[in-house]
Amino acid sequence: MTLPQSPDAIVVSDAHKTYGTDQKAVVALGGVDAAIQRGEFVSIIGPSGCGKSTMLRMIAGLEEVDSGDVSIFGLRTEDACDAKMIGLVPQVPALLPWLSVLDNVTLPSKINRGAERRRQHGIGGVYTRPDPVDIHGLLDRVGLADAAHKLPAQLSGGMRQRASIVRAFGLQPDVLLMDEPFSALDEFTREALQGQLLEIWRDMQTTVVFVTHNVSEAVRLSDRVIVMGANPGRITAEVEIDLPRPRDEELLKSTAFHDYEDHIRHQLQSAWRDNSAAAA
């Protein structure tokens, strides 16, 4: 199936990607089709090696498809990147160690002032620039107001990841791509950051694509969960999460929440069994 480009969706259409050649070739993506609607929070989950991060990097314009197509709201990925429509939060916060938290989170807006002006006029007259984001307000919301003038080495892992999230939201990207950003954190910190991320996402209405290995995290955060299998990397299921927001602690204990967890685990196990059978 080949999906058409859309002005209101991220579209991955019949995407193929192989690393290596001959007997050492690894098919990271074997004809993936996906559409992520504007404003959605979509998580991608699956075993290691199923192509989750490859798909994320293709949307970010950091990888090229061997065949197929990727578009961002009707634009080529390179055009979307040029217009600074895409923000990326990696697994390890890439903060500059010699800059304070405040300088780190404001650096992209200082570097990309020209891109901001271009986006104000839009590409084809489509996009407009919202009011400048209140960086100090964002730092306060994530509990970093008192740490604004500290260096990254003076922060805990959770605080560094908070700074990374504020930096990504600082340019008010149309699309925020997050590659297992909470995987190295303890459970308490992870849950706190999930809640803060959801609050900022709700207010800024950014489209989020979130890669995770954590089933509970995927259910709590997402409007929809894309389940992937490996060898070749492919989408095996898509699960709509029909739970009310905000998703508070009481909801996380509910039967409905645990039913979604069980369903996604079942989909992951099915993909794993299919892969094992194919390899046998």
Given for the second form:
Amino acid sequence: MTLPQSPDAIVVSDAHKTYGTDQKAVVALGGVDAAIQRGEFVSIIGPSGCGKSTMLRMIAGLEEVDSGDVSIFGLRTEDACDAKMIGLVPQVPALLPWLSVLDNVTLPSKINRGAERRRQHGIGGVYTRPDPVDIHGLLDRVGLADAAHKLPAQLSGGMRQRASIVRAFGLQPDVLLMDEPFSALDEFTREALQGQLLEIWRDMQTTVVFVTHNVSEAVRLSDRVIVMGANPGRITAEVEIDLPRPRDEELLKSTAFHDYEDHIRHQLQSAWRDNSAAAA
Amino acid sequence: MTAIDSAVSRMKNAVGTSKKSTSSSSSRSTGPVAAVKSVLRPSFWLPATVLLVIFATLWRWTADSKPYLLPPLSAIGESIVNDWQYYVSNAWVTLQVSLIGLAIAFVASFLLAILISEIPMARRAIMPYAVVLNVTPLVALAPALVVAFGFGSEPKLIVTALICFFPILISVSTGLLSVDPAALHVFRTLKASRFETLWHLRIPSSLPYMFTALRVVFPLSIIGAVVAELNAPGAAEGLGTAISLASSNNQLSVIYASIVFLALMGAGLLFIVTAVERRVLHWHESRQVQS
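Okay, that is the form predicted on its own; can I get the form predicted together with the partner chain now?
And the full complex, kicking off with our chain again.
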């Protein structure tokens, strides 16, 4: 199946990706189709080796598809990167240890300076917000105002990841790609960061693709959860999360929330069972 | 290829061990006052002082019984006190040769390191030779260079620059490639140009490796200068020349006095490099006082 490109969606169409050759070949993606609408918050969940990170890297333009197509609001990923439309939050904060928090989060504005012009004039029919983002305000919102002049080594893991998120939002990206950004944090910090992420996302109306292996995280954050299975990496289910926003601590305890969790867990397990049956 | 890998891993180990040693020494003292106090404690200075006394006693005993092996310490001291101008002016000549040679090597090797880190083909062409030449005692080239360039400063600068060149090249090119892959991904999604990636990411990432090399190469530069001077004595000045002249005149105390000056110069340079490193790399994990 091939999906048509759209100016209002990230479209992954019949994407194939294989690592290695012959017997050792691992099919990371075996014909994946997905469309993510502008402004949508989509999580990709699945066991390790299901190709969820590969999919994210493809959208980020860090990896090429063997066959198939990836387009971001009708643009090639390369052009989207060139216009600095993509904000990446990797698994580790990836701050530059020699720069202060403030210098780290403003670094993207010093790189690829031509991109601002390209975005303002619009490329491929895509126009983006012209007013610059208030980076100090963002730091303040995530509780990093006092830490703006500290070095990353002086911060806790949670604060570093907050800085990494501010760096990505500071671009005012059309797409925010997050690769298990909270997986190294403790439960409490993780839930606090989820709340902050949702608040900023609501205000900035960015499209978010969020890779995770944590079911409740996926349910809390997303409009839609894409469930993936391994060998070959494929989409096994898509679950719309029809819960009201903002999603606060109360909602986490509700039955509706737990029903979604159970449903997704069930989808993950059946994909896993199919897989072991096929292997046996 | 394996030789390159082993050299690279050795380099990483060197950076790793320097991290450990500095972090243990920095965590003990927190301020200048505390540092002075810890230096004044007998447990700090006594072991080295005892060893010095034992060493001086053995020296004296050897010098008394076999004067052709070692000169009396007092003779060395007298020579330094009486002729300090002679030693200082010669030390200055040697220092100039080593620092200029080192500066040439630094600029050239840094530029080449950038080239081979950016162009894999250049890396594959150059690195095998760099690794082999790094373990070759290039000071042995000094006599050949004296034949080729005469008794001026050229052969001395060339020898000094050559022996400093490869340690810096290997360290810095390793450092330029040891970049946090996640940070590199962020740069790639921003479509950072090669120059931007080099300037904002690769060069700062390479600084710890560069300083590891500099701590090796500053003392090496003095060795280079002295060996070159030993091979071309007479015409120009320098501590190597002084040693060579004293040797032919059986002036043991002059030789050892010159060595004292060389040791002081080496220690001084190492001290400066370490101080600069501490300032420049204040962000490095090893400099952070863990609370």
